[in-house]
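Below, in structure tokens: the form predicted alone, a single chain.
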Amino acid sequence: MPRILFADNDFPDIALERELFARHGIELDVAQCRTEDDVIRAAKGARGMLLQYAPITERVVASLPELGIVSRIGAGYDTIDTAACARHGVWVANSPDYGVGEVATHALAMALASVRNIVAWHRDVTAGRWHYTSAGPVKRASDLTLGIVGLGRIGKRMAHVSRNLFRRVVACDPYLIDGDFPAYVERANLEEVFAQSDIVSLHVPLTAETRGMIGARLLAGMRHGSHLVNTSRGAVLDVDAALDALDRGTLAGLALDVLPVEPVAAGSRLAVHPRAILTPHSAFYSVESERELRRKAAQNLVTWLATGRPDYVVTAGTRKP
């Protein structure tokens, strides 16, 4: 009976995974690995690994010669050294398309909440202030330009659900040809997106290229009173630079679902800023999307054991079931 390690998870229960693996005659071990040593110790003898945040590094894969595949519960895979996995022949898989609608609608909700001052008004009302101007001026959404950085699955859905709300939608994605841009999206480079947009929404993966990509220089080029939304990866944005832009008034609102370090520190500058809206890395979430996410990540392992190739390949390996 092949053995799979569930290296870490933060779900209330894992009945879904247990049932799927049991149905296919796969033994499941469960751990809560936080370090390389945790992973190496728990994964000895495992053919595959299912994980959320556990680190998969050069040392980990070099120490586990029987490991054939790692499957990440999520679209991103920045905790996995994919180059090391490729060198050792370990397959890397993920769940890239499980919550496209949820993330796009969450990003739009955060953008509208920021533009419409929803949170500030709520705070004023509960503090006893009742006047439509209490939270400051509000611009008409249909006069505004939405800028999107990253026009993949989620960025395209964001453009689609937003196109009738804003005057223009502009986007930057250097990896797409012109024909892959929807007709209602204007192509621009990164600097142009920030210079032309009233709201910028980030939808890029975390890579060496995108880490810290949105910093003081780009933010300084934004229109006064703009808004920034991030539902992609926390480390894409220099949060301190964004807070400085808030204090200067370059940004009127900052809406973040993801942070470089999670959770947010209580009492931190970000946590108490009156123009910041925060959600707990929840943009992906609905009851349905969570089930789809987990099922697809686990099914990668089932499919690899049956065929030698997972359903969603990030990095092709050479190790066999």
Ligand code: NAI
Contents of the next structure:
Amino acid sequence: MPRILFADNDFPDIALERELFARHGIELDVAQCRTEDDVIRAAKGARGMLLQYAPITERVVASLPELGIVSRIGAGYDTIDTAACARHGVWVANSPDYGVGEVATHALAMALASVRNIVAWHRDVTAGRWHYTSAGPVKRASDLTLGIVGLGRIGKRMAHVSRNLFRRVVACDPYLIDGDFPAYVERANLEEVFAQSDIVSLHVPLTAETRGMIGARLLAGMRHGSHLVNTSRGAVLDVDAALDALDRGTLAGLALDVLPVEPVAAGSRLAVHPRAILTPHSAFYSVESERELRRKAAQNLVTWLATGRPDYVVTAGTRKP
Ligand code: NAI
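Next up, the form predicted together with the named molecule, please; the one we just looked at was the form predicted alone.
Then the entire complex follows, led off by the chain already shown.
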């Protein structure tokens, strides 16, 4: 009976995975690995690995010659050294399309909450202040320009669900050909997106190129009173530079679902900032998307064991089931 390691998870229970693997005659080991050493110890002899945040590094894959595949429960895979996996022939799979609508809706909700002052007004009202100007001026949404950085699955959906709300949608994505830009999205470069937009929403993966890509220089080029939304990965944005921009008024609102270090430190400058809106890396979440996310990530292992290839390939491997 092939054995799979469930390397880490933060789910209330894992009945879904247990049931799927049992149905296909696959043995399941469950661990909560935080470090490389945890993973190496727990995965000895496993043919495949299902994981959330457990680190998959060169040392991990080099130490596990029987491991054929790792499947990440999520769309992003920046916790996995995909180049090392490719060198060792280990397949990398993910679950890329379970929550495109959820993340886009969440980004739009954060953008509108920021533009419409929802959180600040709520705080004022519950503190006994009842006046429409209590939280400062509000601009008309239909006069605003939305800028999107990264026009992939989620960025495109964000553009689609937002296109009738704002005056213009501009986007930058150097890896797309012109034909992949919808007609209602104007193409721009990164500097132009920041200079022309009233709201910028980030939708890039975390890579060597995008790490720290949004910092003081780009923020300084924004219009006074703009808004920034990040539902991609925390390390794409220099949060201190964004807080400085908030204090200067360049940013009127900062809405973050993802942080360089999660969770936010209690009492930190970000946690107590009155113009920052925070959610706990929950953009992906709905009851339905969580089920789909977990089913697809686990199914990658079932399919690989049966056919030698997972459903959603990030990096093709050479190791066989
Ligand atoms: P995707 O791969 O479909 O799209 C990413 C786009 O970014 C691609 O079109 C790519 O060409 C573009 N890109 C790459 N480097 C760029 C750069 N330097 N400048 C501009 N564009 C660049 O990925 P998808 O599904 O749209 O997801 C985007 C990210 O959202 C994921 O990588 C993940 O990190 C994050 N995410 C966050 C979730 C949450 O709960 N907050 C849930 C799901 C995904």
